[in-house]
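Next up is one chain by itself, shown in structure tokens, the form predicted on its own.
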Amino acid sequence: MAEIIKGRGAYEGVMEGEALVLPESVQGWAGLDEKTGKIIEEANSKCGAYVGGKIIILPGAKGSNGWASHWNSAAEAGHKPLAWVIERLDSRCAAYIVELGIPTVVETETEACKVIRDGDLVRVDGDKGLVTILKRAGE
């Protein structure tokens, strides 16, 4: 049976894909290589992971107010995520959500980073504010 996490829709649309969970978030500058779409923040548990074509699950932004511009540069270079699930919305995240225009659910009632695992197949419904875990990784 599918698990559902409720939140608030922040950008419309519905997208399904593989989850990449970033429990420590990631810096924009010095955290994300805009040319390759890979996480380069050495202290991050997901260093080396590729963000393009994934449903990104994170607690919120990390670093300066330029965070959104670094994610946007990576997307413009062809490394665009499919959708976002963000536990805590702030101005850095809001700027990126609007700039990129991908389905997004924010302010989840459950800590999405603890419930969703890398590789899970999830559906992000930005219209209804729902995140559905369709299939667990490895099942």
The other form holds:
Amino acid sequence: MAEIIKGRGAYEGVMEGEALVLPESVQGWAGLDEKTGKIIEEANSKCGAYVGGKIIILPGAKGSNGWASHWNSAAEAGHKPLAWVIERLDSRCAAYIVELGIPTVVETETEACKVIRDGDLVRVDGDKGLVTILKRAGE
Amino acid sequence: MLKLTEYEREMLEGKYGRFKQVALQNVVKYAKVVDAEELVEVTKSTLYFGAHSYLETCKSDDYDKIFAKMYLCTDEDVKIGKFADNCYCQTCVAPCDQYDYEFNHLPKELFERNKRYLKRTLEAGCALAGSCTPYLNGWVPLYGEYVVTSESSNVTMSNSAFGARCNADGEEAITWISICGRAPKWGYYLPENRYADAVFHVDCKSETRFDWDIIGYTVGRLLPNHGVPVLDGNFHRPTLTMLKQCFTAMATTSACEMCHIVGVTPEARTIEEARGNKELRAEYTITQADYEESYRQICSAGSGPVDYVVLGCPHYSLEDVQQAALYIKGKKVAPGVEFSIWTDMSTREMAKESGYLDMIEEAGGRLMSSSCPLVMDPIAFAHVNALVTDAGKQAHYMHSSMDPARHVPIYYGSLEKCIDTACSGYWEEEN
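Next, give the form predicted in complex with its partner chain, keeping in mind that what was shown is the form predicted on its own.
Expanding to the full complex; the earlier chain stays at the top.
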């Protein structure tokens, strides 16, 4: 049976895709290269990961106020995520949710970064505030 | 359910023009994302304008089109109008110095394009300040005032030192808010979210600006996600210049937006006042060992020749410039070393009249304004083989900004250590 994580739907729409989990979050400025869509934060365990076409799972934003700008610029260059799952909403993330208008679930009841793993097939339902793990990576 | 005033409804219906209408539409969406019930009037703003390199993914030469796409987040051809009458707006840092591009190896085309972009936003009502420390020169929010700012450390400074109400938002949301003069009432705008939930007992060196830089970095790396720290203990009382260093480093290693310091910041006359009834999520003592660990994380190991020394992150105050000028007076920067200090235009002018500019230039350094290496185009430091700075933020971010294949060491030390290194051309590892 599919695992379901409950939260609050912050932006409407439903999207399915492969998860990229960022448990340490990521800087926008000097963390995401907008021209390649790759994480460039050296100390981050996900350095080198590509964000385009992924369901991004993260605890919240961190670092500079330019966080949303770099994600927005990456999207403009063609590296746009499909949906967001954010454990706890902060204003940097909120701004970006509006900018891209992709399905988003926030304030998850369980720590999504611990439950969801890289490569899991996930459905984000921004209307109902539900995140469903449809298939585990490697299964 | 979001409640709007009559004025806000009229703006949303387009009575005050498409520019303001689009901005408020975005703010209303923002309010829905965060579940806000009303909007507040915002009266101060700093904005990240100019020809910043991240804007280049938008393929256009027309700044109005770039502005519509990258700030207003619309494909519609919305012309730039006027910022809100009730909200004073000024610029944050730009991608090049206000007066010079050659010293920083930047193309004249970028310098001129930056001027062109800033002229357009100036016409819209955004004054030219070029400052990431606006509170040093008149942009001082009052207790309880709702403000927005492009600079992360100024979010923490506004909330913590001045008791103003400020959220981080992000550059685009700050732009919408500055155009319509309204922001969702949520986050740190609400009193209940301002209480501390992480206690830090400071038990390490705290005498200098450099010490407070490391304290800020340390608090940031230990702080739980979305935590609000309160600092107490038998620390040396910080000044404003120490706080700006502390909050800047803290906003680098965390998403911290508010930090209480018992007996120093206005909502923390006591630790009980700072904490309210909020549940405690973490409690730490910052020991000298934690301080040394942060230093090791920031500073590259070893000794070696250097060719780039930079001070002024965040922008130096006149007090900081004075300290640097008096220390470098009579010394000489080593051949082959680029030494620059970064501040804003008004501080540079005061430093000039005070004779500090001459002292720095006679030593072979430069006093630059309105930008810094972090926000300049990477071409500005593509030639650098070893960088030295007195700021944890600068060191932290420059690690990611440099080509990883080149393994450029980034050294970190006090103002005095940095100047000594600039003059010797060689970094001696601290024992």
